[in-house]
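One chain comes next, on its own, written out as structure tokens in the form predicted alone.
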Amino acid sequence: MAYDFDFLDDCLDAGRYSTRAADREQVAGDASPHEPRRPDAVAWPASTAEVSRVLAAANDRGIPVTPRSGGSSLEGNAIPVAGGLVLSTADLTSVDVRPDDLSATVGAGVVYDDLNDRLARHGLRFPPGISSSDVATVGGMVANNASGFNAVRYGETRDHVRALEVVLADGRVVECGSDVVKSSSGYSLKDLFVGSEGTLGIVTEVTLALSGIPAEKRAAIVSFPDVGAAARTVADVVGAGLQPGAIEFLDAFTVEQLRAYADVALPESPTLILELHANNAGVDEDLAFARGICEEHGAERWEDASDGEMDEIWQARRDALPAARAYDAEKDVVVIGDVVVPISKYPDIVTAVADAAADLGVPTPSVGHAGDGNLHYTPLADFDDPDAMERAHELNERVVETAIDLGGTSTGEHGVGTGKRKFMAREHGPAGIDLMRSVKETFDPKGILNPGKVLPDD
């Protein structure tokens, strides 16, 4: 359908929207393997008032609107599958830090690393620790309920959101939540918007609870004879009551790819990256306790790591996806898996990926924010080989269904987007899906907001 976007002249300052092919191409895809789709126009509003005017006018005309922030989403969350208008929040970049309240109110377009650079001046940080930290924005993190390396100790994005400013489909602006530690006042509307992927409203401003930068850190790189031993160690470390600042799992295939991609000094075997945080010397006792658990599970190597070495290791961990994509010139990543299971079931899901990869003949590296039961896996295939592609997708379906059967979820931090919609009914059941549809229809009765995402087809 062809849309007339002249109405944007009345909604935005000059130069803040475009229908040029080059500009539309830039926002056609995201960091996922899902097929891009060019929108009909793209807008860059500079304020909440402009977002409000654009949405009200688009809603009146029935024009689909796909919100976009950093474009680092991994499930097609930001792909404008219905065409229409892409609305970028990249220019909403205000930052107001209140150190005495351990909070900050920031625009949706503020990049995660840039925010933490500002917060570090006050000894504070926003701690979820995501891989795409140099690109991802706070608004996008809220939309996907993002998390990462540090979630095992500090929680996911939702755990830090105190209040939101959101523009609804009809242009109304709603402020939900408040800058306090707790409240029992009415329905928690802010929690409906967190993780909704822009299907209920567009987040323009976020008030975040912050954490102090830990005074003491200790880290180690631990290698194991097989993936089962590494995964069982994770379950026991968390089950013993330790709260690591991070505990990451890398299988041997991932390590092989990282060594080829970045020449990183990791043992070529299943590996845990363990980091402990504290504000006192008790961190050394915790580290010794963790080492004992690792040795009980047959750890082959324990290497203490300095802060400088950990910077290199964490960068390597962030490079896991590009390393997988660069490993074989004839193959690319077909799916970016993102399942979560109860921590006691972590060995089961790690083994399920390895078994499916062997059974189907699909090379599949896996990594994970292991401390909270999160596992990522990236089956590789030649996109010109239909049989290989079919087997890669079958692997993904097997793993997701196994995760749900184990009491887990199809997505821990990447969101549903387009890629996980087909699993929603299995995970939530008919009544759950019906209720979600009712919520969507209440907030967005014309269905203009990020259509084709989250909910399965009716």
Contents of the next structure:
There are 2 protein chains.
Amino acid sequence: MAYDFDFLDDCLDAGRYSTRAADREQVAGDASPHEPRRPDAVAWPASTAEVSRVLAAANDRGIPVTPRSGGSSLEGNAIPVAGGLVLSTADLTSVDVRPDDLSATVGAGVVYDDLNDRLARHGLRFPPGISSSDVATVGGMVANNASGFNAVRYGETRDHVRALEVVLADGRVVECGSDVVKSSSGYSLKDLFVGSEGTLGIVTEVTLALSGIPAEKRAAIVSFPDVGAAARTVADVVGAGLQPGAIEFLDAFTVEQLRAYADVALPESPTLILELHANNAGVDEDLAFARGICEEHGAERWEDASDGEMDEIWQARRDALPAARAYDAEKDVVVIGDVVVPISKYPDIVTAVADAAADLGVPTPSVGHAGDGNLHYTPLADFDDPDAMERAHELNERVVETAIDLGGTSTGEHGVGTGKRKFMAREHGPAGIDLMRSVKETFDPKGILNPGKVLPDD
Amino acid sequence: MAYDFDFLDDCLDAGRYSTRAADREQVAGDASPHEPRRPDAVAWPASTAEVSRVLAAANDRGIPVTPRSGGSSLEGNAIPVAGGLVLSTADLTSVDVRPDDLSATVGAGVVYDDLNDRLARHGLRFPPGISSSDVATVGGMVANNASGFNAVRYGETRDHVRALEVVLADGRVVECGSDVVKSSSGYSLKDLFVGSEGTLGIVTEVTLALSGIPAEKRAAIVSFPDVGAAARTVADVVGAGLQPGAIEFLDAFTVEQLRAYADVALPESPTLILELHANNAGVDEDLAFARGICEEHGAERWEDASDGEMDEIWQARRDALPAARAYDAEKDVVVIGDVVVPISKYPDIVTAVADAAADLGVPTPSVGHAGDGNLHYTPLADFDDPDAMERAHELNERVVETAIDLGGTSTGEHGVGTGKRKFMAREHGPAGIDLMRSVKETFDPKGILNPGKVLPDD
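Complement to the form predicted alone: the form predicted together with a further copy of the same chain:
Once more the chain from above appears, this time first in line as the rest of the complex follows.
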């Protein structure tokens, strides 16, 4: 369908929208292997008022609007699959820090690393610890309920959202929540918007609860004889109530890829990266305790890491995805897996990936924010080999279904986008899906907001 | 309106409902000063299936259903103001603890203290720390998003809810969430039910995230020269990122009442109760740091408290409400105030209560979960003195409006019930209220669930 976008002249300052092919191409895809699609236009509003005018007008005209900011999503969340307009929140970059309240109110377009650079002067941090920290924005993180390395101690994005400013499909602006640590006042609309991927409204401003930068950090890299031992160690560390700042799992294949990609000096074994945070000297007691658990599970190598080494190690961990992509020139990443299971089931899901990879003959490195029970796996295949592609997708389906059957979830932090829609009914059941559909119809009766995402087709 | 309740014979086992006046009287009120009202019948279903059958049949007949469990609510939340049926979840008392997952799945009727007794053998705890811990149930806590003494470190009930089983108005059963620490899978329906006070569905089962019982605790009672110094100390302790296990404020009037009620050995000064939790020896470092902040603000007396003394101190804190009620035989508590402000505004709200009390001539002790920015205040008046009663209500309105104007919320943990409905529009604005109404209509089109609560009249 072709739309006439002249109405945007009345909604936006000059130069704040475009129908040029090159501009539309910039916002056609995200960071996932999902197929891009060019929208018909792209808008970069500079204020909530502009977002409101654009949505009201698009709603009147029934034009699909796909919100976007960093474009680093991994399940097609930001791809405008129905065409229409991409509304970028990248220019909403206000930052108001209130150190005394351990909070900040920021525009949806503020980049995660930029915010944390700004907060550091106050000894504060917005701490979920995402991989795409130099690109992802606060608005996108709220939309996907993103998290990462440090969620095991500090929680996911949801846990840090005190208040939201949201523009509804018809252009109304709603303020949800306030700058307080708790409230029992009415329905928690903000929690409904968090993780709704822009299908219920477009987040323009976020009030975040911040955490202190820990005064003390300790870290270690630990190698294990097999994935089961590593996974059981994670379950025990968390079950003991240790609350590490981060606890990451890398399988031996990932370590092999990292050695090839960036000459990382680690033995090719299942590995845990452990980081402990505290504001006092108790951190060394915790480290010794964690080491004891690792040794009980047969750890073969424990290496204390200094601050400088940690930067390298974390860079290596961030490189896991590019390393997987670079490993074999013939094969690329087909799916970026993202399941979570109850922590006691972590050994089961790690094993399930390894078993499916062997059974289907799909090379599949896996890594994970293990302390959350979160596992990422990246089946590799030649995109020109339909059989290999089918097996890679089959692996993903087996793993996601196993995760759900183990009492887990189909996505821990990447969201549903287009890629996980097919698992929604299995995970949430018919009554859950019915309720979600009712909510969508209530908030967006014309279905203009990010169509084709989150909910399965009827 | 008179209803025929014979249909309940087909929904419930024998003896599981009653229309006897004495039984209806038992469930007419809650623990607040709000006026009780006898329902027309009361049901005590023994299973989710029974709850489902009752709701489906009541919905068909348009009969109001007010859910209830412990009846310890403080804003009329459980009072059946529209008559009809009270549905008690008190008999839903299953408990399934999974220590390895740091989680438990429990029936809505499980009492808070009973659950924590059961969890103690595993070194675990459901930690919000509510005052009415021997009466309040998990279901009621979810409905009101309750919290208390320990929320400052461990969070409110919402932060501990991983999954819910909810029966909808039409009898459908929906499972929301799963036993994982994080998820980005679809709309967070569970967060919509948490704090909805049974107006969107009736919670029958809850999967809770548990915390470890801290290995180390330290505590102190600290007296200050004035309320401002005490309140500024709280803001500084929290702002420094100390994360105390509890930090409670008591004004001098409350201490005076506690001395009269239970011979509590404290000087009649504004007082903070400070408790620090840790799993390691760092706790003493934290205690010294906290003491330094107290001294900077002119603390007049710092008393370290041993474990035995702490039990007494916490009992005294729990006695604050009965002590207020007992203080003057002519006067009773008119309102149980419950506001939260941004922590930097805590001195302002404490002062606002004191100023309003002086200005209106209403004796008003105040206490609070200060680390959350949460203040409770209890204006006292003779219920037979209309002028005094009016001034007591006027005090509450001034304080709530001040809290909202300071960027806070009208209720931190008691919920809206009937008492806070009048503040909803001011707090959430027209768009927020419209959305909440739409959600209510979507979930409960006939309006049978806990009518007259949460949302204001049109």
